[in-house]
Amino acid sequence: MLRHRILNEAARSKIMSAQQAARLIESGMTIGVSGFATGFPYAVLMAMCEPGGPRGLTVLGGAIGSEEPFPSMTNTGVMTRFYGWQRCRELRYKLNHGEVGFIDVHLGQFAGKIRKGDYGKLDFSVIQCMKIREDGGLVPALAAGIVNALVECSEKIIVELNTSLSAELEGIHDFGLNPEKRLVSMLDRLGDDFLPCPPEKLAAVVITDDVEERLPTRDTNEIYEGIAASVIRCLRRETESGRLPKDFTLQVGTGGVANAVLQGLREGGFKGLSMFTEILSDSALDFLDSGVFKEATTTALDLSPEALDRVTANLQTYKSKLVIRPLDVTNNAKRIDDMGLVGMNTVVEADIYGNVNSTHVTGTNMISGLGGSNDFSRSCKLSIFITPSTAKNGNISCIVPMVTHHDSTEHDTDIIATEYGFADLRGKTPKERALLIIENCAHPDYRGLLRDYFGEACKATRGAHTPHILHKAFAFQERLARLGTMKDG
């Protein structure tokens, strides 16, 4: 078993525990962590948390969750500064209150950062990958992330190789960036499918069989299907005027919207589309399936273990259909260019200019961060921001008159949808803009709230180019701290 994953004989005399491993790192590191949702090297981060085991270490991931080792990293101070993207709620809370220091990074540019020196040395980097060629080339396990430029620029690598993971899956990767190459397909391969590794960097080699924990998927609720509703009426539009062709390739996230708006493509008879994102999970595995979608580039496949049995089962059917690529080619604005892409990314709040906020709670508490919406949406052919009208059982109006945070700004947004309907913004002025937001996407219980401002804001500012009365501008969360809802009486 070992010969046939190791095929490297220096890499097979560095093999140990996942504790030995752990011992290598010293307390104040700097390290890099493989993974994107998935692909995490749980047994030797698990290894760091045990007594004894490094503290006070920076860093560098994708994009992790709240599934272990994360959370004990975090609760054991094993990690105290963190960057990239996060959805671990013990992070979150420590980061809230000041005990971990986070940074918040666009994705497409991270790998870059990383090769720059912007986070200086680079110490160790843990790599899950399922494969070690015989010229010490690393194969990946099934998120690519930020795995080249950890491996290209960390001083030493630990490798933890899964066993769980089928070694007949090597060949599912493109490591390539070619810049003077463009994308046309999906399944253009720009370089190798795996990734050099000179022998004096691997420090170790740790073997594990571990599945990964899967957090499940948010089901769809009827607002989510009203959201998913307002986005394939505007996508009809777009195909039926001619402004899309009918085979566009589409960025969508995981959850209950994407599920909805990817069935909502299904049912309303979309067919041979291309899918360029950062996650394709089980649903997105059944409409690349059923022929919604003919081919995908995405950075990681988040699978549940049927869902990755059965990519497993078919193997060349699905390398023939989709590519796991690092995300400074998946969140690169040159390749997003190349798709013609329509993004669509969730949002927190947006204001009546279409100004979104995508990270922070009333402009102070970071939830996750920006990941890679602002990627997608600076550089593609259509981007559509969604958010439920309400949040909070309806206390809080999630279209207000200026957003507490800004990741994305006015420029980059040229739709707005929710449940109640869409904005498209395109060509139009901040008034204009106004108008739209607040009688398309607004919930009716905010609608006049929101008339009334702009409405005085008009008159205050004389027919300002955007009119805001800076001391009002946030009544409605500042009505939210005092009274816990953005409702006036």
Given for the second form:
2 protein chains.
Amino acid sequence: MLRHRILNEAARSKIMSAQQAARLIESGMTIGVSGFATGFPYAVLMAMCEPGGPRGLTVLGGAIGSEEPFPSMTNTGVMTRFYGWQRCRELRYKLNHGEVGFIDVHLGQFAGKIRKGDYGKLDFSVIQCMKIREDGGLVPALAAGIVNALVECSEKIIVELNTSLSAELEGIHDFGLNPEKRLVSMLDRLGDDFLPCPPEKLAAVVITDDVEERLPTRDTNEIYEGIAASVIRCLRRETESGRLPKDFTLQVGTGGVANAVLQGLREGGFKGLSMFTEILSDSALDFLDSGVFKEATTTALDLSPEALDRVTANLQTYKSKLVIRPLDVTNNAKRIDDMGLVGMNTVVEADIYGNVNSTHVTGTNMISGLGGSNDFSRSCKLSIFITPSTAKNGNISCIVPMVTHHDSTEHDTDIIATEYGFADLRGKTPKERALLIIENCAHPDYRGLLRDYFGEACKATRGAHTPHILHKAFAFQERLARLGTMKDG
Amino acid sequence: MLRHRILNEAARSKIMSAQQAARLIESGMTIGVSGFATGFPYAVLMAMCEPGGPRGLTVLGGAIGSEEPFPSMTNTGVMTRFYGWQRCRELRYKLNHGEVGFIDVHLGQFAGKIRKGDYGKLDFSVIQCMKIREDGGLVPALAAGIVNALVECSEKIIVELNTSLSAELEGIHDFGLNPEKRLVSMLDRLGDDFLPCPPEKLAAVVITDDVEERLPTRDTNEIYEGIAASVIRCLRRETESGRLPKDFTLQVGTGGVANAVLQGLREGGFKGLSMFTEILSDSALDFLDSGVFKEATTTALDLSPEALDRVTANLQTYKSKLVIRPLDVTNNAKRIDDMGLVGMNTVVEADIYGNVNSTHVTGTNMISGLGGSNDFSRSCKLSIFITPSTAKNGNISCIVPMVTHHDSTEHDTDIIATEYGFADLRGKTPKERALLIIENCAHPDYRGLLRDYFGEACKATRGAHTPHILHKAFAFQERLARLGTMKDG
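Which structure goes with the form predicted in complex with another copy of the chain, now that we have seen the form predicted on its own?
Entire complex below, previous chain first.
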């Protein structure tokens, strides 16, 4: 079995246990970790959490969740600094209590910043792979993320070889960057399907057959369906006016709203679209099967064991429909611009001028991170931000006078859509935008309060370019903190 | 004379007076206007301001100033909506009093948004040229800006042929975009040095010999020299550590601080650099002559008559040192990333977490516009934001707890530099950034107040990722409005 997985002689001589490999890492080091929603090197990272393992590490990684090994790494003090995107409860608590350092980064620029040396020397990287080639090249698991930059820039590499993944999946990646070549189809190849790795870099090979834990996916609901209906109306108007081709490319996330939009596209008769995404999940696979999408590129294939079996059983079909690429392709400004795609991202709150907060509760507490939201909103052809009009049983308006944290500015927002409708902000002045957002997107319970703020701000500033009253700009959020609701007494 | 300027027969038959051409434009139309700091079609625009001319126009243009024709266009109601960048006093007053609509845009995306149709149909464009070729192609004046998109997308074109410009300057432009070709040297050619223009588009040719008014350039002062010294210290550290090559490419603006930095580079013995700029002025020309810079690309050559004579008299030399390109090359995200350049932009205020406000006084009143600041800060290798530590005789701290408007977010800021020093924010958490910015950049008079805010915010939020106290976040700006100073009673 291993003969077919580890074709390189020298690599075979480096096989050791997860515990032995974990001991190579010293406290205080900076390490990279493969994976993006999937593809994490579980065995070695868990071994590091055992007594005597390294502590106080700076970890560079992507889209880590609340599944192990990350809670343990946080709780044992193995990881005291994390760079990337996370939705790990334990980590989130500690980074919002000054106990862990966190660096949030545009995912499309993450690999570039590692290469530039912005984060200093990278001592080790731990990479989950499905195969080591005869030339020593690595075939990573089903997530690309920043693994290319990690392998390039790390002084030493620990490979965690996962035999639970079919080695026949080799060929599904494209790690090429080739900036001179345009990506016309999602399936165009820019380079190799493996990562070169000089033998002297390889410090250890650990064999595992772990099957990853999975997060439950959220169901849809009426509000999500309402948002999806607004988005579909907007997209239909664009394709009917000819501004958007009928077979446009959509950047699509995961979760309830994204699923509802996909459902709406199918019901609306959209066909032959292309998909540009960070995480391709079970439901996205269904839409690829049904022909709503003809092809896809993603940085991670985050599938249930059943869906993965479906892919493995129909490998040639899926290899001709989807390619896994690193974040510096899937989230690259130039590629996004070239593809003329529609970007769709969720926000925590949007303000009446079109600025959006994707990351912070009341401007202070980090939820997950920027992710690719501004990579896409900045460079795509049509940037759509979606949000329910309210949260917490209607006590929070997701449309506010001023966002408490800015992730995408007014210039990067074309459309805001809620279950009440959408506001098309293109070519609009701030004051025109405010009226559209209040009347088309805000919940009716909050429209009066928003109109009052805007009207008063226009008056107080005598019609300034962007009317605001600084001491009232956060009145909604302050009311929430005081009364538990943004509604007026 | 005109035989050598207008080689196309059909174009010669369209010669008419500025008044006749102005009458082709109807009230309420959307028009494009050539020029960027220079190269504006003065005669036709002034003729439009005469009684009986069109009113209520939407105008797309770039870097317009307080020189005519823009004050007259604003005052007579010819222009009631403007898209682009401006530093025109009359326009600024009206757009901040609800009398004129203004759309501020990332300049690197302006041409793309015109092509996408974000601003609707473009009825006419008025383009200052130095020559019309035999094939009808236009050789514009010494500014490229968005002129390529205007000529492509306008239904009709009015050419204002300016005979005061030497026709021998032909060849100094490169209008090519060729996204597949990498710009290795500033001088590499991506396409043609003229703009194709189908004869049926050309509606009028107006002959002028106007010499443009010029804005006075600002002198340097001690504060500017202090800021420049901080920037030079930072750049030297980067080149000495090898993170930046010794012959790096610098994005450099105009005005006092930029000049002081150029002066500092010369005195510091920097040589053979490349220049990426929007406006190349007299002083930049001097630094090109002296070898500090070996070559330059710019979107406009904004020179005094004397400097322009120098260029004309040494045309071959200058043509081998500089190229004029459109904004969708000079400010393009991919090009900026490719060139690995150092971006340097001034701000109105920066906050303790590294967000910057480049455009709005107290978050409400627009000064000029984004310009290319976030095109560069977002995509360049090293993004430096510069500002004096204080303004208005020390009554305004340019470092504040929270900026009142966000143009570049914390993620797009590598360095903040004032006359007191610089803060290197790369790889730093928000709380680490705050300490660096307060201690290295803020004026000593304000450090205590900033430390107090930050300390209190850390306590109140129990060390949240980005500590803020929303009702005190704008206390500095509110104190200024109340007491005329941000200083504490």
